[in-house]
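Next comes just one chain, in structure tokens: the form predicted on its own.
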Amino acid sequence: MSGLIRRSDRGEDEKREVTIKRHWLDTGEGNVLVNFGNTTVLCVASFVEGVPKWRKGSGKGWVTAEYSMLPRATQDRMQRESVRGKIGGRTHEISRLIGRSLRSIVDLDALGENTISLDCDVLQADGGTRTASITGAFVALADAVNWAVSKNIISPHRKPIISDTVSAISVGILSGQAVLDLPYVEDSMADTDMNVVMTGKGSLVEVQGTAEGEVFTRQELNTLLDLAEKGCMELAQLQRDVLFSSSPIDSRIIAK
């Protein structure tokens, strides 16, 4: 690994252990409880009639996200921002992304004029909250839909609802050497850091990519792209597998 000794003696193309625990909580039409390693994250859908003002009368529906950290969610206590007064522009920033991650795989005409929110809450931060958060929320989105069509809220199309899974996960170039997934103790250190959004068949949804220590080439995006397509597809196989073994849901719902 060119001299890169990463914690738990992981290869620099090997993911944390993800875990992903459907139907957590007695509230919500889904939820689940999502771990990256240490990066733990609630991740709960709420289907709720009714869309934004400005979507009235358009026959769509709407999905939306809000992220969060507790205040013990780090090694030091955070004040929440619902005390300090003002929400923060990074947690601003990535109830946006994840929004925008859910939205690219949903057809928005099947939901009618419905909204699902997802609250994403980082119980425990270990670099990767955003994410977790991503990965987390499609399956607890994909319950949400399953549970207003078994409700007859909405039926079905031609189409399935959901056009694909969608996941993400961070690469980043270490000591020279590009990882997969990294913890805050490598994220702190590395010298690109970069969040990668990807459906299940590999089309990129978005691309977050920042030269921290050192500028990064474009043999180098291609290296960190191929490691993040590879931590993604693992990730859509096991959103899969944790979506239709234990109560599947329906498979209309979502392409195959």
The other form holds:
6 protein chains.
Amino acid sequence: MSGLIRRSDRGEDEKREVTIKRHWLDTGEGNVLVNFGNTTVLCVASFVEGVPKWRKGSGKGWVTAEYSMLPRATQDRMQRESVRGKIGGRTHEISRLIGRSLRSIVDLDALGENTISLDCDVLQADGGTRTASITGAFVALADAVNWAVSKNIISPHRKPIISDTVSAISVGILSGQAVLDLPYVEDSMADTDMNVVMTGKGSLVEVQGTAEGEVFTRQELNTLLDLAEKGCMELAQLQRDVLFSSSPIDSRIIAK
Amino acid sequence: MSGLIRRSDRGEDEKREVTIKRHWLDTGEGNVLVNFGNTTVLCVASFVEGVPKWRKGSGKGWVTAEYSMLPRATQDRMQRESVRGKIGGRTHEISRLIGRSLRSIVDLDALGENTISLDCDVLQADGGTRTASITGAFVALADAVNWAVSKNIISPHRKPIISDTVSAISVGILSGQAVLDLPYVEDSMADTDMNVVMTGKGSLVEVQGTAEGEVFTRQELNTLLDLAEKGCMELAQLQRDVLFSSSPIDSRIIAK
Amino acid sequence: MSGLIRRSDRGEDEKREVTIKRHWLDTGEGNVLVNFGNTTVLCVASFVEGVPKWRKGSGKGWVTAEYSMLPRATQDRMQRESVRGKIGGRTHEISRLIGRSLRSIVDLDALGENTISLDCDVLQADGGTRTASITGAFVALADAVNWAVSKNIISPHRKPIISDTVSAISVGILSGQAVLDLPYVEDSMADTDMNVVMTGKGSLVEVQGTAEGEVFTRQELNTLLDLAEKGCMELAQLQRDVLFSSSPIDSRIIAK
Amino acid sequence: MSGLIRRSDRGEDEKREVTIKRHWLDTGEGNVLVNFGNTTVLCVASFVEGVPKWRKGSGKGWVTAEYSMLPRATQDRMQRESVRGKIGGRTHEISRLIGRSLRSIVDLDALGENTISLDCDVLQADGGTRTASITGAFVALADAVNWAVSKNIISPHRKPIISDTVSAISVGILSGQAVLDLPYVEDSMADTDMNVVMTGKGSLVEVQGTAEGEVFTRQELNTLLDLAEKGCMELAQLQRDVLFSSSPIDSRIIAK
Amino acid sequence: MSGLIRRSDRGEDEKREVTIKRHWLDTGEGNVLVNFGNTTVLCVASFVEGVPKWRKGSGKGWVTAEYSMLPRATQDRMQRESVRGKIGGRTHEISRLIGRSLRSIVDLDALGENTISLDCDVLQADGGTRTASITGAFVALADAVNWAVSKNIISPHRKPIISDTVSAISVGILSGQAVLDLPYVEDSMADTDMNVVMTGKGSLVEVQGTAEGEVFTRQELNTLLDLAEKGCMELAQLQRDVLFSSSPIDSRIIAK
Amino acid sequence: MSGLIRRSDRGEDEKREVTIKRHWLDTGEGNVLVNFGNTTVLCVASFVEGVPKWRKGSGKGWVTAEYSMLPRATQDRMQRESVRGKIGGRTHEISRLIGRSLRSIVDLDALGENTISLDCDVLQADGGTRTASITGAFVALADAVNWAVSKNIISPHRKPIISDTVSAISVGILSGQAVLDLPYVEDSMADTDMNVVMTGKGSLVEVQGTAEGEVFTRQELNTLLDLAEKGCMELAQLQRDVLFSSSPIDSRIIAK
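Output block for the form predicted together with a further copy of the same chain, input the form predicted on its own:
Below is the entire complex, every chain and molecule, led by the chain shown above.
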């Protein structure tokens, strides 16, 4: 990689500093303040009795998510979606992505007819808000499952309720170079932008690669996937670390 | 592939019958009725002077798209989004995907400050509505560019305005078998569902792979991409055929 | 009539070429593609169990309609009502008119507590979209009733479920001359514009006459009604022809 | 007419007591409280500089109207449209009708690029709210034109700005009998319901006849029109009386 | 008070002429046309079976209010909130204030699971629309309670259903002088604006003081409260007078 | 005070622990994380060129605020206002209160035609969210003014741009006892609830007292105001402390 120097002399395969603070507030059945560099997202999990109407009587639970940005999370103030009276396409798209990603690793049967809602509110945005949201939301979700287990609402006896961790990271091609975890300034210059959602065991949950200006080849796709895998493996380790260090969750909840 | 038999004895690597009818109506600067099997989409291109506010003064054009389904395009009637008063997340997501896909092959500088809007209205839905929309919308777009060239609004003299064709197809894993171009019944049973947008020369524009219930491996991803590439190459040929057969467009518009 | 020459040398008392294609799609319990010249409307009938809340427990059915135009059905692209977030006055007005017109000839008691919804989506607009919608929707409705009879959901044994055909046509005064079935170019120049909904036996269902610039006399009203009656009688014949030619409906459904 | 006895022994060709109070409030450039029996409508005319965007630069004015019902104008309280967040179809339809009716007798050229907005708010509803609105709104409009003339904003020197009075009344067929000016109880039982808008000289502006349950013949239509004509002629006389009695308007404004 | 002369030589501690007309319409279980000078508000009370969802099963009733202004109640025409598609902050705020004020003097237990809705529609606005609304709404409420008692739906046997009258008035500081009941012209110039809601016995229900430009002292607050108390005591007397003069309500309903 | 024991043995005239963290994020021209006990609000100030349309050409600036609660700030999850598609009355009311309070101490002339927007997003709600918002927003506002001064956009040379500090606190009557700064559990049991906004010099900006169930006397009002004054004086000192300790603002901005 010649010419491009990442901020803070970060290597192209290095992610930004990631921190995940559990129990940052007293609210929710799980809550996490997650940072990917300057990107700050508050992820709150609500464990609620009942399921959406279309799922009633199924005996199965549901996991859903809502993503939102505070109006001045970005460089320029954006109008609130509540003021505009409608939710934008991007917001919808990311909310759906977070929900799908989390459902891929939760045993919805084991939840019974209960819903876990994840609220991911971006307090500060510097690229990677959706990947930070997924990564943080997983930890809040695990805490909410732990809460429900501790209250005997659901039980991990038969098998783990969560089959694996799940995290996400962005990768992109910037001046011909594949790079990991792009902050806003890099993201806005990248030719190809890809978000990868992966389980702790390395299976793919979601691959969303988008050509921005320049189309990309199968080989470039593979390079990007390698990079994303490296990042997600590191995030998975961090997720397990924070969940099992101070006030550790019940070890039977997540499959090893 | 054992056990699963596709409808109409279609092979797992065969797409459904695809037809693209140009000039099906008199409306728009380009219009196409596209069928992927029983999926029927009307794609209308509007060439409009001016660009969105944020792009004014740039000298560059814009390509955008709006996707929508008629209320009874599906098996059960759905409420109109105009009646609900808001557009759903899925609609937003697909509209954005179509717009991005088309922009990847258009020289926006060459458009000048003009906008091409693609309206993709699904008259009948049987899986693959977004891939049929992209594939049909490309042809309507090419007709709209041809119209503008014929009116001397824009010019292909310097270089082709459209750098390549672009089409899309769905692939999925069904009972462990990778299959091409899934109708609704297959799509609802698939473990993994992927939409691939590709140029005629085989470059990737968009890869959206989603685990539905079962996560997937890098190897499965590769098998799916191979299958999608085969499908897109066939669609690219069909697109060129319909554009250059009866009432052919100006040959300088699309790069060879 | 001096001076004014209708397009295609059509006489002032001649309607445009009208075609009604049944079973144009596989969707709905009835579906029709109707053309009044260049005006093209897709009418889909959905037969749905249940009735609106205010009608529950009455033992009676309901017939309702929703009219909509695709954004580029017209010469200039219009913003989608789903995007604007609200339905315009004209759309509401026409939807209500279609519903009322169809209810005038259906035995709602015979439907039981079921609803038939008609979706009339204008694919191309060249004047007379509401009259084409009513005329086409009647045929789709008859097919939906036929479907319900064939499934033994409702029964025509006691008496015909549909008391008569119903169709509609526009008439207007153009440069002092009364003319039938106005395309857009004539409609925009007309002094008086009237839409007449009539049964096959010649009874009036709806008369909506509007002075556009010039008020009109009782005598002019009568001339227009004569013209409309001629047009509706021709449409009624066409409706019966298409319903009883290929794949004819149960002859007991519509009163002779 | 056997069997049916109208309330208050009113004859079938007699309208209810109609009163039109000018200057009932201090607000607007014209304001009127109109009663058709128990139906009470407040009509306020606002004379505003400027015209809607699509009309700018035309040199011509515009007349528009908004109709609305207070939530407890009716027997049962209805939800406010502002609370529901959208305007119903019926409201839109009547607003458009009032606007069209008034435009038919105003010389929009003479208004210059000014707009007269009529707000018709139904304080109490007992049938005929749209006809009372049109009848009252005409008087408020005349006062607003008079105001603008008195302020030298527009001038009646060349010719009258208002070509004739305009009023409206409902007619219907009730148990086979044609009746004039139906209160709610009659309206809800009528087989055919028609609203007729007519100028003071007896020309038709709008005819909206609707079969409610029973279709109607040309002969019935004629009987209804005769009845409506009688009612409108009486209303026209009343309108002239109130405009030219106390604080009479400039006599050159309305054509004789 | 030097310099400032109130319109009509009104003293600074005198309220405008206030009139409260009961039974002005036939609509509602109580209705009142109230004037505070040129401010005219129609207050209609609807007594409806049932309570909001969150209150079901409590055995208690509810009192709620909706405030709205007609578009041309003010000097310049404002857009209808139903047309804008949303209710403004000021409207919400005043609606909530009216509801709270009335609930402070009603025995909600005695209502049973019934709701009294107050609709306060401002026909003409000249300052003090919220205080006129509360003052008039109280009388309409008392009539609605009286209606329910007369129908034996609720009973005043055990104790009065209404514990006291409630009224409201505005006070403000204008050019350093405390004044009572400000019309629009004074209100727009006032430095401090306060609305006080008080019971007939002189207890405070709501105090809303707002510095407009100039902050205020505790002493000024006390002067304003004295003035407001004087005004509210006069209004309380008027309320009792109109309720017990012609067609007096059941004397057991309101505590003495 | 007998019987009632406040949580944490707090005295009835003691406020909860209040912390104001400046520069908690990198976003906005000023940002503050404020805690009133467990109530946590993020206040971000945006300094934006230009003023609302109605203020253009005045040469003066504007200060506005938007208040919002995250969906799980409260014990039970609430639906997002962006999802409901409209902003509730309470949200509007508080947003307006914050804006008014801040405008009372800013010299809008000195701002020039610039707007300062305060976004107060409640991350966790335990009573007093509006008072915490006002108190924190003032500090964020001061930082934004300081930013604009440091960029030479506005100047404090002539006189201080901010005439005083402004803060707010709640007071209430709980079991007959006046208490300061009520958390949610106390607030929900209080008979009277009052929010007082006060400047650092002890002038009143806003007094909003509301009887919840029990009306209150002038004497109780005075006791509550005394208590509020004590709380606000302490908050004013804290505001000055945080603004002039680390990274102190320009001392000429706020009047002493």
